[in-house]
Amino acid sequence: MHNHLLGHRTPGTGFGPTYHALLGEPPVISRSPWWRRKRQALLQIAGEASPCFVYDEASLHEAAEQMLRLSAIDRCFYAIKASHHPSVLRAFYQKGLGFECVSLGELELIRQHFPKLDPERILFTPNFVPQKEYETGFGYAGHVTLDGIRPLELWPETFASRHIMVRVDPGRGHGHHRHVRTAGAQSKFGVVPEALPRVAHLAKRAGATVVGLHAHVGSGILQRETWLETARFLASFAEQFSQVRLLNIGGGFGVPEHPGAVALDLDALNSELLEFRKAHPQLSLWVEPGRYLVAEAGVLLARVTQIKKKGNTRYVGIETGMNSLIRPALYGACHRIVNLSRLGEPCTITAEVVGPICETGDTLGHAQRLPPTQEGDVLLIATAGAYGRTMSSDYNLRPPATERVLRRR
């Protein structure tokens, strides 16, 4: 490990060896969705608590192990905005991941669950927040990221004698929808490259030391070259800050959502980043995935309430909607939907899967292929472990889906 600020790193992990690495075994990768194997347990939960999100604890550990196999990465911080269920946080704590927080509420939640957690395992990346959040953030987190110039201009005393990271805008975002692209003029995040000399000047005047650069271009990305491009982009500015020793190349690791989509090749990504490390041995690499670690580990279960046909369009209504899972309405996100009660039966109908919310946009899935479906059947919405419950609401005064966990045996 080259960065004396971070301490010793065990290759291939965020903060320590993985379970499989200790045993000398390769990580286990499921050949089919976990929910197929655990259908009966899910149907039982649906009978007790529908609608509800269900998280598979074994899948959480498996996803963490896949990410920790990236030996080119020195530290992995889980973005807790994706899901802050206690079992999710505990699983990643046990795997040795750090936690990326974007608000004081998230920082306080992590301290509540893990009061003895080393601050080095906490990364704070706020944006457009008041001075108090920076002041408190430095007390909670071992690493704080500056998202703009203005805080250094307004409150230089807050950053005196502090080590900080700076978020840089690469100018172009990536992702499946404009709302998940976090770079470019249309995005509120980061400092434009031409303003970095000004940042260096203000940091020096305040007595702060810039030790790292950060960029995050979007979410749901399956093109592995994205992170190598980001690393090269950040490295090109490292010389402007004499103490920069780490590059946070962000998250956004995608999971396949559409039929035929090819999964992100982590092994190939790792090989490319290792080559980057050879060319830049003085620089450490960090990542901060959120959805990749939890999306496939969670599903949303809901019973069918009514069937309706209007002309050639068939509607299958379920007992919860965008109040529980807003991603389809907000991002145009695609989630696989199956009839868990009739899993394995031929899919002979095409239907719009909708919820009970009084909005035209309350559609969970368009043109879904399903077996003949009846009221009372349990539908399963897959890859719903991330940005489900954390973004839910009681709109229309309908309570969102609750949460359950399937424990590892």
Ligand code: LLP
The other form holds:
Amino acid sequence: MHNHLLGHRTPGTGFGPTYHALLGEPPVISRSPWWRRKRQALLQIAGEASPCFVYDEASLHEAAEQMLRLSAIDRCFYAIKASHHPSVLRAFYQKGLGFECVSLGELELIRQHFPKLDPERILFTPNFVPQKEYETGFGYAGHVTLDGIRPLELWPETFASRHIMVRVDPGRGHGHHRHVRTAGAQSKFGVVPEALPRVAHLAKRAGATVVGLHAHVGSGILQRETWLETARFLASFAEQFSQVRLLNIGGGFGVPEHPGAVALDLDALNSELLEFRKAHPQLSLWVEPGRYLVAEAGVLLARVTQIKKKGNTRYVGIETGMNSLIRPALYGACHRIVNLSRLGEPCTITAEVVGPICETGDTLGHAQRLPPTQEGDVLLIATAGAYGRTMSSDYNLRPPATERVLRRR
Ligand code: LLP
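How about the form predicted together with this ligand, since we already have the form predicted on its own?
Complete assembly follows, chain above in first position.
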């Protein structure tokens, strides 16, 4: 099934030659975030729609271009759990990316938006799901990844004459918080390498062909060596399966969130992976990033509702909180916060930026340095494009922030 892919491989394009025509010159990466340049437009949107997430279409395209410049990578599937806003999906569809889905809901959404999409561009990676989801998943997705042995034991008929990929646990996770490290003894994902001979046996008995190995070790990773290690790890098991031709080395590509954090050097990563490719010319490499493609393209805008001083602490309250962006509460994630109304004014106060939700954890930013801030000012919470709206809720019956898009000119 996959040989033809190797035949017309266009480095970094994902899915054949059409993409390169779209790629053009390397993007100029400005050091200053896009939202500084587009402040007026953002303030206008905030005036009409705050609280709201705003996605910058041009930044979505730029992020995709950066990922697609990894010429060592054959295919890039966007993990839509990070954001499934229609404009986000359309931007990546136009760029020629595939889509990684983890539920029937996500698969159906992709089909709804792109009814004619080649199933080759859909990867289904479910975890602990019932038999029906695999059966339905094979109908949508060109590629299905098994996350354990049990489905082959329980429902061999579902996998008869299917091509499958198998997720392997490299034993050590990485990422910005323990909840997002998806390998190692504490993690529910994948099969341990010792179980691979049994996977091979069960797959054969079921009449399935294992064509690929997969590992995704975590999220928000800024250590470049991670993906080369994953590739080497998976390659070391490839020969246990006579038909394995591809390695999916996962997503997890981080973007700097903490002050002083250093961005991933994708060019250097590419060089390392090209070396790997030389040593393993028979294996294709796939990736499935979410955050890297959308985090920086999205911001959350919210007006200041009330300011309170209690003891030595100053609280700046805004219209929305963990119901829109749960990452700070859930992972202690760091999101830069600026006062967009007073951008450029000296930061002379320190404040806790909090939402209106009835939980002490409803804090979007601790000890934030801000200019003297007043009720009605618009605050901007940065790198909110990934896992913002998709993880939001209507807790306290407060609807989460809506979504807007700044179109490309
Ligand atoms: N592939 C698999 C199998 C995954 O489980 C995930 C994310 C991805 C790819 C994409 O990972 P990314 O490139 O976006 O890091 N809610 C957390 C992140 C959880 C990610 C879950 N799985 C956060 O907000 O940091």
